[in-house]
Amino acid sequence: MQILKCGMASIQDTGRTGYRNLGINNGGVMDRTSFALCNMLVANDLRDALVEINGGEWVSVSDHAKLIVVGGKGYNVFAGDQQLNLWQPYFLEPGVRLKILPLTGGGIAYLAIHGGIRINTILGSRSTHLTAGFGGKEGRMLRTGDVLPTAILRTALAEKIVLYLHRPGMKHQLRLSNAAIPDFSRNTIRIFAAHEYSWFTPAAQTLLGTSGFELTGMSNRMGYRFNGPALQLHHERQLLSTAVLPGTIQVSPDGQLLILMADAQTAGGYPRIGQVISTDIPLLAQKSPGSRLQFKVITASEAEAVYLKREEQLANLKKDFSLIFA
């Protein structure tokens, strides 16, 4: 697949695990829910690499037919002049231009192609690590003119999906139901207290759970910064750099929230007031600057229960999808 026009896009998968002791973060996709759903819809393994589009226009073309899907938030998709639905697999004919165009308000789109992006793995992942300059396409963002290696042969399940799509009147039946599509309109993010939560005044703890916080433009794959009421410590304290991970909520010296995202560093020195539950990190990732969010504090046990329920829902959805073609 050749890229004819490229905004801010990179190759991502679920990232690298087991190397944080070497200072190498997990990285990977910002929105793991959309990533998993897109891979499911084109009969991929749920770890296969795809294209993450964080802004700008995408246009590509391929010499071979492709089973593709685009998911996520904030984009229109066209195959030639035909507008396609998000969350619906399509059989893209050779030579037809695929266009993914951003809408006002932004978001992150995911382009999954059956078989995944077939680049070499580094430390067990195909994800682009921009800071270290490895993984993905030469460790950098994708560019116009790049050619993405993709699979030509299809699996048995993918063949069945393609046959289904060619049945008269059936292609629209494979779109995800609205109930299965993530609700990106929700503005409440669930968190639980982190190690330094007790360092903050009762007033600050109350403000965290009751006030609105606005996402600023000082946000990227490494972290999101918010404007809101200043959260005060009981008294000034020094914190040695300690472990952080995606979803960790730090408080800067001016009392503002910083939430670490997919490309977060492995250690930080700001006090950690909370941790976004893993199930809600994809929702947070899809928020645009200017979004006003609230945080709901729950217990770690409740967070675990939410995670297990979501994993069960994804497993059942994948099973139900494959049964369509049994």
The other form holds:
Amino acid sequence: MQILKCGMASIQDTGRTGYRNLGINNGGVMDRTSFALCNMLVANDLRDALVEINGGEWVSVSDHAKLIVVGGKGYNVFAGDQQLNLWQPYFLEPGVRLKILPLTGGGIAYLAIHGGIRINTILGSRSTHLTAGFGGKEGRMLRTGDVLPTAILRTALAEKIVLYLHRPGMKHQLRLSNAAIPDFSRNTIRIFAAHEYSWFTPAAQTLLGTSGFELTGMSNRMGYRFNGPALQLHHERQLLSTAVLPGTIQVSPDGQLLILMADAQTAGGYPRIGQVISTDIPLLAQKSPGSRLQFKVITASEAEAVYLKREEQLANLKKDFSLIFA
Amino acid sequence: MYPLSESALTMEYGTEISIARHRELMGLMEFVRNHSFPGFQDISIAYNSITIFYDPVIVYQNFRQSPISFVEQWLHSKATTFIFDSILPSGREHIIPVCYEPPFSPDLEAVAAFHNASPEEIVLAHQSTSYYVFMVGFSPGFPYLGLVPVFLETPRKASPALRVPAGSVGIAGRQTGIYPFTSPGGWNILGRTPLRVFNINDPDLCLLKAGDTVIFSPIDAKTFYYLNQYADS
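Right, the form predicted on its own is done; let's see the coordinates for the form predicted together with the partner chain.
Complete assembly follows, chain above in first position.
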């Protein structure tokens, strides 16, 4: 597949585990829900690599027919002149241009291709590590002219999906049901109290759960910075650097929030007031600068129950999807 | 102990920086690695904590209970039965050449002025002791080394430098460290090493790992250029 036009895009999968003691973070996709759904819709393994588009226009073309899907938030998709829906698997004929164009306030789009992007794995992942310059395509963002290796063979399930799409009148009929499409319009992000929560004044704790916080333009794959009321510590205290993760809400010395995202470093030393629940990180990832968000504090065990339920739903959805073509 | 996320649990051990305690944590970390549970993914170490990373779905499928409380109980039982002096993994010892001359030492004068000392005294103090690697973090291969002599304790820069070249050796508080990649950074830079501290093509990946010890050895600019392993600096 050749890239004819490229904005901000990179190859990502679920990232690397097992190397945190070397300072190598997990990395991987920003929005794991959209990632998993897109891979499901083109009969991929839920760990296969795809293209994450964080902004700008994408145009690509391939010499071979491809089963593709685009998911995420805030993009228009065209195959030639034909507009496609997000979350709609499509059989893309050879030579037909695929265009993915951002709307105002667009978030992140995912382009999944059956068979995944077959680029070399490094330390068990195809994710692009931008800081260290490895993984993905030469450790960098994609650019115009790049050629991405994709699979030519199809699995049995993919073959059935392609046959389904070839039935008269079915070309545009396959689409993820509305109930399964993530609701990215919600502006309340659920969090649980982090270890240094009690270091903050009662006023700060109340503000965290009641105020609005505005996502600023100082936001990227490493972290999202917010404008809001300054959250104060009881008194100045130093934290020894310790493990941090995507979703960790750090409070910088000026009292503002920085939420670590997919490419966050492995350790940090700023006091942590909360942790975004894993299930809501995709929702947060899809917010664009200027969005006004609220935080709702729940307990860690509630967060865990939400997580397990969500994973079960995704597993069931995958089963149901394959049954359509049985 | 506290949940860091739905898939990670941190255990704190002590509240201060101590090499003796850190070595005990290193031992516990190895013990955990060798006796892990279904769903275990990784364990990492920091100054006074270890963090276990796991897949909650696999833990739940195997033990049918809250993964957080399972891992808490599991780690608690391991930490209480583990005899800390039974395993003392020995780290490697490294001599790292550092050039403290300009242009590799942009903050040396400012640090000297801050301490009312001469640049020579600062350089001597920095290389006067061996350092212990407490953790690798911030970016791949970045070693957090300590402890620098009390005399050298220096706060971070008020505004971070936009470009710290790869190989730069800096100090912050009582820590010293090496930047593996050219990046922004807030530590005061005293010199630069020509050695690469992270290399994705090296089977070892990182020159320095938690538990290792480091001695800095001064070199002149000519030797720096001769030894330089960085293509871009």
